[in-house]
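To begin, one chain is listed below as structure tokens, in the form predicted on its own.
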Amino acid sequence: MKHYFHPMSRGASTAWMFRELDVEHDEVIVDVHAGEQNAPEYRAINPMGKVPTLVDGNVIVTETAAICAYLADRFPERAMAPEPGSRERGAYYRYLFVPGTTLEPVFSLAALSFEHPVASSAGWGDTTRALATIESMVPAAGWALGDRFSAADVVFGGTVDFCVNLFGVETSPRVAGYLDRLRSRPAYLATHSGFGTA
């Protein structure tokens, strides 16, 4: 199993996923700096261009959200999902796509001072929307599903971390209370060493 990344990248939020799961792997520092990932080789894996990336046997997933969906369902001992089939995962779904459809699309347009026009009908909303959403979501106490971390948090949480460095999103009581929570776990710690927290 290959997970190609850059720390300083959203692997860092699959870094995270990895250590937290505590399994064998091999970490592949793709030097985005430099263009690595527009290498021949590397955009046979993907196409994108983009970090990070996984490759396990004939099995290539992209995207942070499904590499972390991915990891959580192939290592089910180390209970980072719920149950397929149970009514939680209706809930843990939702933690893992609102921060690729909604929160990085309307933070990332605000950080060049834009906003779609007709709000309504841009499928990430806008920032007043994205806001409130993420205050819905965050857990005031705990963990997105409760008493169990799991990769919910790695990808809602880490979207929202990720978001408030980049962004400068400013942040409730509440959803810096959650930040906090995140920010003291020692697999966070170990693979977001370069980032600054807000």
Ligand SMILES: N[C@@H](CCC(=O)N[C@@H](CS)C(=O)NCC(=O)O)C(=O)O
The other form holds:
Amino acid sequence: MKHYFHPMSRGASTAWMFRELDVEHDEVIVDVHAGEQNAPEYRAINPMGKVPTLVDGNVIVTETAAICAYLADRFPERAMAPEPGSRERGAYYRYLFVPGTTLEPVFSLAALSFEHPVASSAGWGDTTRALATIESMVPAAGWALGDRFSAADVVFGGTVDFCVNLFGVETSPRVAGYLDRLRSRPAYLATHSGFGTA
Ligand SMILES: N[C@@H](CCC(=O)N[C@@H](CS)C(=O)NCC(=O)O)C(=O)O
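Having seen the form predicted on its own, the form predicted together with the named molecule:
So here's everything in the complex, that chain up top.
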């Protein structure tokens, strides 16, 4: 299993997922600052020219959330995802899908002072709605799905953390408390040494 990533990128979340799982894999650093993501060999694996990418035999998985979901299912003994077919899977999917479909677009645009002019047409609404969504999804204590830490925390928590650090999203006390809990995890600390803790 090969993990293509850069430690100072969204690939920090997939590196974190690997640490939480503690499974053997090869790491390939793609120097996105030097443009290695544009090399034809890398574009052949990931035409988006983005990190992270996971190659598992002849299976290629791109997108942070997809990689984390795949890994959680690939190593069920690590209990990083609720049982397939269980009702808990509903909340789990929500935590996996909201980050990429909603939080990433709204806050990456907001960081550049853009807002979609018609919130009802934008799949991600607007910053007010996105912040309210975060507030409602962040657990008051423990983890996204309750007592057990899961891939939902890596994807959702990792995205909130990224948006706070990189896009300057403001945190409420509830969000700050969740981020503190995430940032105290040994696997987070081992994979986020270069990130600020804004
Ligand atoms: N939607 C992708 C986004 C990945 C992404 O934006 N990666 C950035 C680094 S944080 C990248 O590879 N940028 C290089 C480029 O686009 O040239 C995911 O969640 O994995």
